[in-house]
Amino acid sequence: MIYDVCVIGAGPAGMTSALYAVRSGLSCVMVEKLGYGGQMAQTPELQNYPGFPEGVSGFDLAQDMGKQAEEFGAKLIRAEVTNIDFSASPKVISTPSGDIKARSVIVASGVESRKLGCPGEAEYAGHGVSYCATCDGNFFRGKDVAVIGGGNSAAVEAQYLAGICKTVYLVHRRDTLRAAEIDVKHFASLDNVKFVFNSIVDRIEGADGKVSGVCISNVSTGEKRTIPVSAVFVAIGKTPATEFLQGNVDLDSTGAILANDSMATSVPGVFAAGDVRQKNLRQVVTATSDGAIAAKSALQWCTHH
């Protein structure tokens, strides 16, 4: 079968993408190598979505999301996406469960954790080291454990954590958070919560194949320590996931694709949306904005082609 629209990624701009595509009468795949709802699935409470005065779970939102495109029509493969072709005609999408081909595509892959990258990491992953408090923080429940970070990412794990954990080391290379406002607020009212500036990872230290600590120095005074926690939740920012993609699109230098307001490639035919383009606020309500704007566009490509 050949569709229309192949949307690469199931968060809240290829699930909008999808929704937006099929109305519209295209056939529309989805590839999401995940479960639906991307970064906003990790989100314990949106509270900035409009229509949800009392604010929503990210997990929720996500569902009916999913369940919206899928009964207008939208399909969904549960796979990750290799290789792509976009000189073919139809396009190529290669995931380890076969090709599909499309004759647009809507790259909506979002963004990826960034990694530390001290010893340890790597070797913990899965097993202490998160990159997720929302997903794994229960199983640290009464434990203490440490955040890494500074920013909006940072505060929104270290917040819930605290709500579950006996102590939450907040560690931040500088000496004030970059996190909004109303978040450091929050902070200063909680106990439980340490904030540990100045200071960076040197390593991540493990025991009987779990993490045991987290080795820090202090960059203004050189001191080195380690705090005893039974997890590690990185939270130092997102970078895009364009891998797959290996140059075929233009992308700046973050790694993020250029795309115009009609959010067209440097590709005929392959539009992005969400996180995973060029632009200056990432929100969930940005994200479907662009997925509705991609929807219209890949529309009147496949009219016109």
Ligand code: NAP
Contents of the next structure:
Amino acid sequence: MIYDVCVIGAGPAGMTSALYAVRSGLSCVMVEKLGYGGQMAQTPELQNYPGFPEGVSGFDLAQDMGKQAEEFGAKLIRAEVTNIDFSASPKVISTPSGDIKARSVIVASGVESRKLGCPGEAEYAGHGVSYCATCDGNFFRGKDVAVIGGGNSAAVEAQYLAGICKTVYLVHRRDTLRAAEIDVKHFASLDNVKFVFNSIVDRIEGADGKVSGVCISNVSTGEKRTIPVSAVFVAIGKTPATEFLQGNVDLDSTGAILANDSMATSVPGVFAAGDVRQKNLRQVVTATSDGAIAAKSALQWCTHH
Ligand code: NAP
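Following the display of the form predicted alone, present the structure of the form predicted in complex with the named molecule.
Once more the chain from above appears, this time first in line as the rest of the complex follows.
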């Protein structure tokens, strides 16, 4: 079968573009390696998505967005996209379980967690090194843990972990957080969050195959010390998930897709939506907006080609 649209990624941008595509009469398949929601599904509570004054679970909202897209006729294939051929007609999207053919493509593959790159990080990944507090925090209930980073993600992760862990060390390389003011203020009410500022991670230590401590250096004084922790949650930002495009679509220096106001990329018939594209504000609300626009552009493309 040749689909009108293949959407790569089923986060809020992908699910919204699929919803708008099928509702405008296009056949549409979403390809997603994990479950619905992407980053959103790992967010315990969204407090800034309009229409939910009490907040809403990112996971629950993701399930509802996916259900809505499927009920209007979008198909979901669970697979990782490993290769693409956008020069072919129809375009080819390759996965280990087979090729998908589509007249247009919406890339909504989101972002991936940035790595520290220090010794011990890869060795203990899944054994105390984590990139998602809501996924793994429960394994460290009542234990001492560290969160690395100073942005919104680190603040959200630290606040979540403060509710279940004994002590949360928030290790940041500067002396102030860049997280939103509302989150920074919230820390004042959390006795078990300890700030470790001006500090970089040298390595992550382990014993018996699991994390036992994080070794840090103070960038001002040069002092080195090890904080004994059972887990290290790395929250130092995200990088766009564009490796599978293998240079076939124009990217900026950070690897984000360059797309115009219509979500059109450098490749005719290929559109981008959500966090994967170069933009100023990466939020669920901007992702869903991108998704709707990308679907409209895909409709125009399919109508004229
Ligand atoms: P971010 O805002 O880019 O912050 C990354 C943090 O990690 C910065 O504090 C940075 O330090 C630090 N960092 C980067 N590389 C590092 C390294 N190699 N070693 C140590 N520290 C390092 O990333 P984010 O917090 O993941 O947020 C990403 C986007 O999602 C942002 O636009 C954010 O606003 C959004 N977001 C929003 C919410 C919300 O609205 N509630 C929640 C989560 C994320 P420096 O400060 O020194 O650069």
